[in-house]
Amino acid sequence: MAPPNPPLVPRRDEVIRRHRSSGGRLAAVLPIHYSRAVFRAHRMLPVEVWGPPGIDTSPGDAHLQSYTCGIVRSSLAFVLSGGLDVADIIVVPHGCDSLQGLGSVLLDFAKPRQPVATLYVPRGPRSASVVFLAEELRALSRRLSEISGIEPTLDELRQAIAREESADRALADLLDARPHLPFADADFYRVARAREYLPAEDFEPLARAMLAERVAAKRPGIPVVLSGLVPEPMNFLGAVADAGGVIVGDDLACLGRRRYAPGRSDDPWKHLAESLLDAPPDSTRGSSTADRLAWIEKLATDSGAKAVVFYLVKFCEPELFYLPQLRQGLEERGLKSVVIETDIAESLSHQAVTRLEALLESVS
């Protein structure tokens, strides 16, 4: 019986031009964390911005060290190239000191035509991180307005949280089904990181459409849990498939670590804060190593998974930091892993390709 068709996600750039013709403002949004309800309290449509890969990173590579990772450098070079130039506010979060690099260089030394706003989210469990959150996301709206000219009421950003929160679950449910649900990985990840651009209201349908397809059995294949920022070059996916493996369990900064469950507070800035800070253990919000190899060993367990793939941009500091007591954990736990770097602006290697079968078969 064949695998059924995968809902039809609509491309980025349709997205934008539809939001553009009705009059919607945009943000460009640069990893990992960051709050969409506040944006859409504003009207504004945050369109996420991973790179691109595959661009030429040369316009951007005089501002940099050559030790940046990709995303950085992909990234400024589409600002500086005009890729950017449709969005009204581009938003760069502290993610990592190599984010927080390019907010320096947009803010004053390459500037590029629109306003540039950063946001920051605390690092570790402190008593203060919820206060401190909500007020950088205060901060955050009130640079939006000058933009937007808006100033949403509380009532408004309680509503974008309403349909935020629950595109969150069905992105929730999507990723626990995942080992059911009879698509390619390549099918699953292009509706799943629709979330990046889609309305809240837009997303959730495709994924309820994917969940309904849900089966019994599992999917066939040797069973692996993805770990890393994101997945690019997409064709990794294939190459996944292309070695008997399936990916059951995903612990992306892109997706994974973005599973973010309702605040606690009614005040909506902190109930805002308390989403951010709840999410997954990440390495780019500074978890302990004890909190992120228990959440890759649930991953494991609960998807029935064999092994962990670590599939990193090249030069990411805070991931490659977490990678040897990871994997020596995971080992004592009886999961093997392997780590793949790749540059998102290259095509990928032969060599990864290899070290993947291998560890494949190694499970098999």
Given for the second form:
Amino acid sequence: MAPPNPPLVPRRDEVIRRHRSSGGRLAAVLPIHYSRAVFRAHRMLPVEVWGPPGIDTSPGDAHLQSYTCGIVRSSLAFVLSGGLDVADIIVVPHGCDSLQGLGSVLLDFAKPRQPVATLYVPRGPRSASVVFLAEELRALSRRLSEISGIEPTLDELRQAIAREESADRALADLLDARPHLPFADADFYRVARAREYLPAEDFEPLARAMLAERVAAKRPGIPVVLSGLVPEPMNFLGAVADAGGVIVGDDLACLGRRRYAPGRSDDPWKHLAESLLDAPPDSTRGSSTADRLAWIEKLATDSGAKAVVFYLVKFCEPELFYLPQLRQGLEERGLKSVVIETDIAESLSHQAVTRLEALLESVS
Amino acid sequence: MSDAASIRALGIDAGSTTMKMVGVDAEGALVWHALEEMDPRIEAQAERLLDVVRADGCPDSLPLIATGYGRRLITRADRKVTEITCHARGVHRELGHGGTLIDIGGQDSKVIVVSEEGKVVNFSMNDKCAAGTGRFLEVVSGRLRMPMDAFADTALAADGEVGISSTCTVFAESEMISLLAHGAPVERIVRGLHRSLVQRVSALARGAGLRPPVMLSGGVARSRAIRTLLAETLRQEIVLPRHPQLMGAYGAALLALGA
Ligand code: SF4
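Got the form predicted alone; any chance of the form predicted in complex with its partner chain too?
Everything in the complex follows now, all chains and molecules, and the chain you saw is the first one.
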């Protein structure tokens, strides 16, 4: 039987145009962790900027060291070439030193036409983290008020949180059902990553439509877990399929590591902070290697994966830091892995494909 | 019956600098081979080699597997398999044991940890930089106008070594010129250049989790100096297959045979 057609995903530029023409405001948000509900309570749509891939990065090169990752490099070039002019504010969460550096470049040197706000997400589990992050989110909200002219009530914030949590549940269901969803990986990621720019209420029906196609049988192919930052360049997903692989588990920072569960506190700010801090282990939040290892192993066990592909953005220091121990730990647990480093501004190399194929051949 | 007449499966390794074709008999023995400089028209070159083997008496319509950098361009192949899997299979069959295979090719080098059953346990590749590959030796020996054999002999005859600090082929070349200009003896520089490649490859091998014995394949395996310095640096004896350059194509032929 032919696989069902994937749901039609609205394009990012269409969504932005529609939102703009209805008088809505827009925030350009850099990776990785932040609370969408805060923006939505200000009737502002957060649209994430993961690069974007494949653009000329030279406009930003003068501000950056040569070993800065492609996400930061492309993002800065995009800002400088007017790509984010449509946004009312640029928000830079401090996910890593490179993003923190980008925040400083934007605030002190490049000075885009719109205001720039930062958000510090604490690294490592500390007792004060929830209170600190809750205060950071409040400060961000005050900053957004200057643009939106809105001071959301706690009830309005709670309503926004409820909408986002519902969409987050749909995303988590998608991730869980992945081995049983009869869609190509590229189609799956197109839908799942629409969370990066679609309003929660538009994303959820899309995710549910995909979930409605769930079948009992697992997708045929060599099952792998995908780890790393972001599946760019996207033709990597086609290369996995061509090599006979299927992605059944996701540990990507842009997706699986943002599987946010609801917070515990009644206070909405603490509730939001808990939700971000309790997300799956992540290099950019300074999770321990043991936690990351246990999480990836669980993803592999639950999904029946035979190997792990670390698909990394070149020069991504937080990710590279964990790799030797993660790979050794996985090997001790009988899981083979491979590291594929790419630059989001470049196309997928022949060598990257060979590494992937060699891994799949060795577990098939 | 000619050797080619006994061929039951073929393997082609379309590497970055040479194309190799191997034929195996029903038992998987390597009975025929050809090796040529790489032609940019990969598919046409593969066809030509197929004509050669047929002219030698090889039966038509045999299973064929392609490997190597240009494997995708060989449309006649029944399957395309990576050089990692093929090298592991070829060297395991040839030597009869597992270990760590170091393959130093023209434009990349790889380390493959092979299990006692001939399976790939782990691998790592230097595929981004020419400094740990045959290309490095080619560039620096060419600059000194020394043929490869003389280049290796010079390194082994040296009574000392000059350290080469550059980690890049282009910079190593300029460093070499600068050392010569400062009067450093050429043979010590040559030994230092060999050491520089060996150190890079050794680091790759240790990173992959070196498991003895160490086996060596690829065109660079023919260099006595590289074998000697590699043994010294890794403190391991180096085991060499009979045809170090053919291990990829041999593995491909064995896979085509289903052996
Ligand atoms: S790719 Fe890595 S280094 Fe770059 S912004 Fe993301 S986390 Fe930071």
